[in-house]
Structure formats: C-alpha cells, structure tokens
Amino acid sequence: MVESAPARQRSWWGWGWADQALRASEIDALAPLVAAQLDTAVQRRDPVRVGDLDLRRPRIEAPAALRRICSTDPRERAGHAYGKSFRDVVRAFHGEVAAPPDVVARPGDETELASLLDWCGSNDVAVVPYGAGSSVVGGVETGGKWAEGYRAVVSVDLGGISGVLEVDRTSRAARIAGGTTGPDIEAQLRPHGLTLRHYPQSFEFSTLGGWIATRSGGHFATNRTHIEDFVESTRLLTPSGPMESRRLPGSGAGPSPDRLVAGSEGILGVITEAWMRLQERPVHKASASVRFADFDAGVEACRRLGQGSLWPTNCRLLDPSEAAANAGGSGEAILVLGFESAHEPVDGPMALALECCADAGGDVGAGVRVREQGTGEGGDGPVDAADAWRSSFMRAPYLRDAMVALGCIAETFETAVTWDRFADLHHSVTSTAEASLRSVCGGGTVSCRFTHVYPDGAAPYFTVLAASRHGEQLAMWDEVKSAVSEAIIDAGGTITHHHAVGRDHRQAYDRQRPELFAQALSAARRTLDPQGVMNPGVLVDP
C-alpha cells in the first residue's frame, strides 16, 4: 500500500507555508548583512512551538448540529488568532495568543453558515470572517477590547465554500465563491481561456471574498486597479439573510449595493459568491525597466504615462533605496514598466511609453530589455530589473518573517494621493518616518515604491527597516506608525489604498471619512446584522 505525503502545513504564526520560511542557517547568514545595514547587533530567536501554547479554554461549546463543521484543536485555533501583518507575526512568534478564537468554524455550504450565523447572533457569540487570513491589518484578529462585550469568539474560515461554480463564456464573466483562493480561480479559469487576472501579493493565500471584502488591489497598476473593477454582482449572506444584486454590465439605478459590499471587510456579512468579468488570457507581453537619476523625474514619468491614456499593466516606481534592494539598482530609481494584450502586439504601446519616459529623463537603453511573447520576438538575454523585482516582490514576506525572527522592525505603509500633493506628503511622510525611526529605534532605513497609477495621483508604498530589541517590537513600530498615519491624513493621503482599515487603521479612518456616512453606515448594518456579532471592531462601532 502506498501511503499518501503529509498535507502542506501552513505557517501557524507567519507567512505562507511553513516549508518555505527561511531555516535558521539562512537566518543566521542573514544576520550580519543585516547589522551592518542597521549598524548595530541583532540576535535571532524561534518562534514558540504551537504545542507549547498555554491557549485559553474555549468558552462556548458549538450545538450538536453545527460540531461537524467546528473545531476546537489547538494549532487551528492559534493560526486563526492573527492575520499577517508585522503586529500579528510578533505576537505570535513570541507565542502571545492571548484571545484566540473559542472556536473555528468551516461551514461546507450557505445553509451552515446561515446556521453558524443564527447561532452566533442568538448567543452573542462574535464573528470574525477569516477568508484565508492574509490581513495584514487587524481585519482578523479575534482578541481586543472589542470583544470584551461578547460571550465567545468564532472564526469563520471559507475554505469549504469554493470553486468557479459556473462560466458565461458569452458574457465573458463567471460565478466564483467566496472561500476560492487566487490560485484555484486561475487554475479553474484555464481551461476556458480566461483569466479574473487580479494578483496581489497575497494571491496564493487569499480569496475572492477576502479581495472583494477589503477592496483588494491587484495585478493591474493602471486603469482597472481593484478588485472592484471586475464585480458585475455579489451575494452576502448576513445575519437578517441573503442579499444578492442583479447581474449588469453597468446600471444607473440608484447607489450600488455591490459597492457597499465592497469594502465592508465582514461587519455586513459573509461574501458567499459574486460574478466576476473576466479576460482573455493574455498572449502578448512587453516588459521594460527605466533608469532615472532622481526619483523626481521617475514621477514625472508615471505622471505622463498616467495620464496618457496608455494603460500600461506594470508601472511600478522604486525609489533608489528600494532598487537597490530589490531590483539591482546602484543609486538610480528604477521604473518597472509592462504591457500585455490577449489580441495585438504590444511593443507599439511599450515604445511610446519608452518614449515618455525618455522625454521626463529616464535612460531607456541600457539594461532595457524587451520581450514580444507569443510572436517570436526576444526572450533572449540576462534577467533585467523586472525579473528581479517580481522574484522579490513574491519573496517579501517570508524576508519579513526572517527579520522579526532577528528582532527587526520590518513594516510597510501605503496611501494614496493626488499629483498635486504628491511631493508635500512623500517629503512629510519619509521625514516623519526617519525622524520617528530616530527617536525610538536610533535610526532606520524608509524607502518607497508605487503600487499603482491614475491620471490624478498615484499609490505610494514604504517600506521600513528598523533595529529594535525582542520584547520590544511592537511598543516601538507602534510609536513609529502613530506618527506616520498623523503625517498621511494631514498631508491628504488614504490611510489604506488597498491594505483594509481593519483594527488597526480605524483611529485614521475614522478622521478621513465623513461623520455622517459612518452614521449611514452604523445603519446598514444595524439592518444587516440586528445583533452587532459581525466583526465588531472593524469599521464602525458594535
């Protein structure tokens, strides 16, 4: 008899599968690069095991109807505790689990979660939508004084409630549920020659109604940006019952209720399925990278290609400090340029953007490389920045895990801004950073990317590197980000563009939205869910 291999186990307290973090060994090889960029000593810890977790007693028991789909095992219940952000990797390696969840829940269907969902709204039992628990800001965290109100805790992990259910190849669109990870949708689309292609960086472990719940941003750094873009129609299981929109290309009837779906980040409900519309699978591709000597020219370059009606799938600025790290640049900022097309070639398209970017300084010879796939043309010649970025961009968070391991602080912000404000806030936002880093870590280095691009402003992402001490971590990012999100808001920047709010957004959310719409949204969901179980804490007050 041959014995089937061991299921792949993700990482209970960090990101990703557990067989991909980096060992020890490479942490340690890590080390010394890493105290020399910092210049000062760090020393790697591991993580506590998960069975040596003292985690608290369940303290509600699901009902006999609902225990097939419950459980209550130790590793379950401390993997689905956090989510991923830098807080939650901390707390968890250091094996801090202080409130996991009294129970998790992985209903198979819509009529167990409407079962799941009255039980919880009978007892006073929270819950906390888990998609595939790639939040990286507090969106999933089952503890906090938020939940000092209610009885018991229930995680609700989707997993059970998947596949592409059904394809209107006509309409070019398909029916795809809630609980379908990124890379189950792509491999279920291939067969019919389409493609969702909506790749954040969490794709391999996050879902449809994770991207649709909080707004996702994804493949595309021009035009179609998120992830609503691509919604024609959603179905929200709540605890009043379903609602489920019609399915239209475009209506003007009113406000959208796929719209308020669309960010609602699990206080209306659970997303249970949407139609998406899809592509073409994309056949021509282009890529380039572009020197500039300055970062400011590189964002006159995105500024013109924003606006130039040119669309291109990549546009992705890095600052000097992050091609260096990431891209092989040696003091230049790098743009990351691509097209694609599933129809016609798309090096008409690059050059004219090459062009563009020529005409706003960039070097757009050497090292540039070219490639027409699916015509014949180029695919020769060493890996450009491109290559690199994207080898890295995919490899980030288990970097990241590495250095909390290091007793690092290593953390990313991301806002969004209009051109005409971009240079006040990318000065007030990196010299708070640095002044911040300073004062409670001695120093530290800040750099910054863009994410994406629109006509009228861009999507600037920062990335951070810090000395701290273990034991530490948290108290000094959380000082350091304090004074962040202060400089983004007064500078006019998002506070998300497309992390989430979650719990730990909410004090800067709560300054950027209008008063009234918070009480118009305390409303819909007062209808949506009478009782106040659905993710309290996020949002809007219970």
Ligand SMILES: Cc1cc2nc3c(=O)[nH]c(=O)nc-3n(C[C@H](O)[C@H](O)[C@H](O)COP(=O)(O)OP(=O)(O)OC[C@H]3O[C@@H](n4cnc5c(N)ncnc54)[C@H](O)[C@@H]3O)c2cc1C
Contents of the next structure:
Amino acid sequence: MVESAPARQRSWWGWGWADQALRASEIDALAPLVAAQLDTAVQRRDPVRVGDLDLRRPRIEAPAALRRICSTDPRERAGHAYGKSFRDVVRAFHGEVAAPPDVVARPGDETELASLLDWCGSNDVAVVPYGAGSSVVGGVETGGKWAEGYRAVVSVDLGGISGVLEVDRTSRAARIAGGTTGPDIEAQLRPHGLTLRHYPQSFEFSTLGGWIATRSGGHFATNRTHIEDFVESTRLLTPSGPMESRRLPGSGAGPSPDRLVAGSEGILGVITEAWMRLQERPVHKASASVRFADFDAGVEACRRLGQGSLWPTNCRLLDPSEAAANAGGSGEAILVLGFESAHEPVDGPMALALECCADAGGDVGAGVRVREQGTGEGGDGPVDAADAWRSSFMRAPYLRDAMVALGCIAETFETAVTWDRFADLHHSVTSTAEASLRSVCGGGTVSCRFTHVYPDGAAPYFTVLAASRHGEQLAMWDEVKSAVSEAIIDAGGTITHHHAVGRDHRQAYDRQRPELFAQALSAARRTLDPQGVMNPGVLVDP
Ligand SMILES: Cc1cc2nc3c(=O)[nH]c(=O)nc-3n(C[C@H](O)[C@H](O)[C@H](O)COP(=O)(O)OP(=O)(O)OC[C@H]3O[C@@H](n4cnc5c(N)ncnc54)[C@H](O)[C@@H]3O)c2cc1C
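Having seen the form predicted on its own, please provide the structure of the form predicted together with the ligand.
Complete assembly follows, chain above in first position.
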C-alpha cells in the first residue's frame, strides 16, 4: 500500500508553512547576533501548542443545513482568531486566544455563502470574511469590544471559492474567484501566457478577494501596481443580495461601484468574483543597484525617476541601515532598480534611469544585469544587491516570527506622502519612533525603505527592531505604534499606504477621512448589510 504524504500545514500562530518556520536551533544561533545588535540579553521561548489551548466553548451551533461547511475544530478556530501582524503573532505564540471564532465556515460556492449570511443576519452573528488571513491590521480578528454586541462570531474562510473561472483572451482579462491565492492565480494563468502580475510580499498566503478588499499594493514600485488598477468589474455578495458591476475598459457613468468595493474590507459583503485585467508575461528583464552617499540623495533620485515617465518595475530605495541588513551595504543608501517588459528590451530605459541616478549623485558602479527569457531563475550576470534584497524580502516574515520567539519587538509600518512634505515626515516619524523606543524599550533601531514611488510622492516603509520582555511585548509595541501613527497623521501622511485600516488603524483613520465621508460609507453599509453583521468594527462603527 502506498502511503500518501501528509498535507502540508500552515502555521496556526505564525507566518506561512509550519515547516518553513525557523527551527529552535536556528533561533538559538540567531540569539547572540540579536543580543549584540540590541545590546541586551534575549531568551528563546517556544510557541504554545495548539492542543494546550483552553479555548472558549462555541456559543452557537450551526443549523443542520450548514453543518457540512462549518467547523469548531480547535486548530481551525485558533488559526482564524487573528491575522499575521506582530500583535497577532505575539498573542497566538503565547496562547492568548481569548476570543476565537465560534465557528469557522468554508462555503464552496455563492449559494452556500448566501445561506450562511442569511443565518448570521437572522441570528445576530457577526461575519468576519477571511481570505488567507494575512491581514496586519486586525482585519480578520474575531474578538474585541465590538464583538460584545453579537451573539457569536463566524470566520468565513473563502478558500473554497477559488479558481480562474474564465479567460477572455481577446480583451486580455479573466474572471477569478475571490478566494483564489496568488500562486493559484498565476499557475492557472500561465498556460494562457498571461499574468495578473500582482505580487504583494504576502503573495503566497493571500487572495484576490483580500487584495481587492484591502486595496493591496504589489511588489512593482511605480505605475500600475495597486490591485484596483487591474479590476475590470467586481461581484460582491452582500446580505441584501449580489451586486455586480458591468465589465468595461473604462466608464464615466457616475461614481464607480468597483471603487466602493475596493478597500471595503469586508464591511459591505464578500467579493466572490472579479474580472481582472491581465498582462503578457514579461520576457525582458534588467536589474541594477545604485549606491548613494546618503538617503536624501537617493530620495532626490527617486523623485526624478518618478517624474521621468520611465516607470521602473522596481525602485526600492533602502536607507543605510536597511541596505546594511538586507543588501550588503556598508554605510550608504542603495537603490534597487528593475525594468521588465513583455514586448521590448529594457536596456534603453535602464540606461536612462541610471543616467538620472548618476545626475543625482548615485554611484552606478556594478552595472546592469540583463535577463532574457530562458536564462533560468536568476539569469546570467553578477549576484548583486538586488538578489540579496529579494531573498531577504521573502524570508523576512519567518524571521519576524523568530524575533517574537526571542521576546523582541519586530514590526513594520508604512505610509505615503507628497514629495513637498516627505523630508519633514521622514524626520518627524523617525525621530518620534526613536524617542519612543528609547523611552519604552531603552533603545532600538528604526530603518526606512521606499516601497512605491509616484510622480507626486513616495510610500516610505519603516521597520522597527527593539528589545522587550516576554509578556510585555504587546503593551510596549502598542505605545510605540500609537506615537508613530500620530506623527504620521500630523505630518500629512496616510495611516496606511497598502496595509489597510482594519481595527488597529481605526483611530488614526478617523482623523484622516472626512466625517461626511464616514457617514456616507455607513449609509451605504446600512443598505447592503441592514443587520450590521459584516466585519463589525472595521472602517466605521458597528
Ligand atoms: C508578511 C506580510 C507581507 C505583506 N505584504 C503586503 C504587501 O506587499 N502589500 C500589501 O498590500 N499588503 C501586504 N500585506 C498585508 C496583507 O497581505 C494584505 O492586506 C492582503 O491583501 C490580505 O489578503 P488576504 O487574502 O490574506 O486577506 P485577509 O487577511 O484574509 O483579509 C483582509 C481584509 O479583507 C477582508 N476580506 C478578505 N477576503 C475578502 C473577500 N473575498 N471579500 C470581502 N472582504 C474580504 C477581511 O475581512 C479583512 O478585513 C502583508 C502581510 C504580511 C503578513
């Protein structure tokens, strides 16, 4: 008899695959390096085992008709209690799962989903849509003050509503189910020679519906990179029924229904399908790295590149700390540049971009690496800062979890601001974060990189690493996060460029958005979700 391999398991408490997490011996090997960097002793702890959790008993039972798609299995409930922010991972790691969902439902199609929404609406049960649970803003969290107003909470895992359903080669678009993950989308489009080409860092463990619901930002740094740039039409299943927009390449017919759906974070209904604009798979690629004596010179180069209509696919400026940690830098800022195209060689635009960087004081030193289709992963040419940066980018979430095991604070936050305010925001946010880390943690590091560059501004992304103590990690981080959020809003930035609002950013979001807009959004919600069960506490008051 042939034994089948056991199914690969997601980590219930941390990022990604359970078998990819750093092993205890690897974390122990990391400990002295972290201790030296933070100038303090660190101690590894192990995550609480899911079997040792004493979860609250489910407060409601699904009706017979829905039982087939509902689970109260402890691992399922614990694994759907939180997303994957530092706050989430710390709590789950230490077994603090006070308010797991009462039920995890996995509808396989819209009919089952509609029955589920009906049952929840008539029984005062809150519905938390769950794509792949990579939210870092409390978007899929099933507990909190808001939950007190509901009889129970159901996490609706949309993994069963999955697949590329239809490809329109003529218009170069595809109808894709909301619960389809990044790798599944690309695998099913590849035989058609097409790609959605949307690669958030969480690509492997996030879904199309989650991307649209949070207006996610892809890996590409300029031009079309936000998911809504690729949305042709959407289908939202709301408690009041389906709302589907017409497929159109463009339209001036009033406010766009798709723009209401994009960023709705589950409060208006569930995105079950969307027609997405696709692209030919790129065959010409080139990458290069440019060194700058300081961050400001790199910022100026990025501004010129952003306004130069060259549209590099990658334009990641790493400040000296980020460059040292992730791209082999030694005291200078590094700009990782990339171009790609399905149709034309990209050495021309790359040469112009490098000229622009040199004009702004950049050292283009190591030169360009050109890759054409068929040269294999990595292609020919020297391994450079771009490679080092790419591999540490993919490994970073697993490393973050190792920092949690060592009792440290390791988290990121991001914003966007126009160029005229960039220098002030960068200074104010960095100094606020540093001062807060000094007073709360006795020190720590704050580094910055650009994730996206626009003609009128940039999206800086900050990484914080600090010492803390097991048991106090959360309170300490919350204090720092609150200080930097205030600094961001005061400096004219947005509380989030692509991580979304969720429950964690509500306070700052309320300061950022116009009050009348909040009222209009609540009114739209009352129409689509009259019982107010959809993802309460996110974006607007329940
Ligand atoms: C390591 C890491 C890296 C990340 N990198 C990026 C990045 O590069 N760019 C970026 O933009 N974000 C990033 N994120 C954040 C996160 O991956 C995105 O917000 C992503 O879009 C969420 O997708 P998901 O399918 O996991 O949704 P979930 O986390 O499951 O849900 C997110 C929100 O959308 C709602 N939702 C989910 N699916 C649906 C649906 N079908 N219909 C209606 N509402 C729905 C949920 O209720 C919740 O409010 C990262 C997160 C992590 C942990």
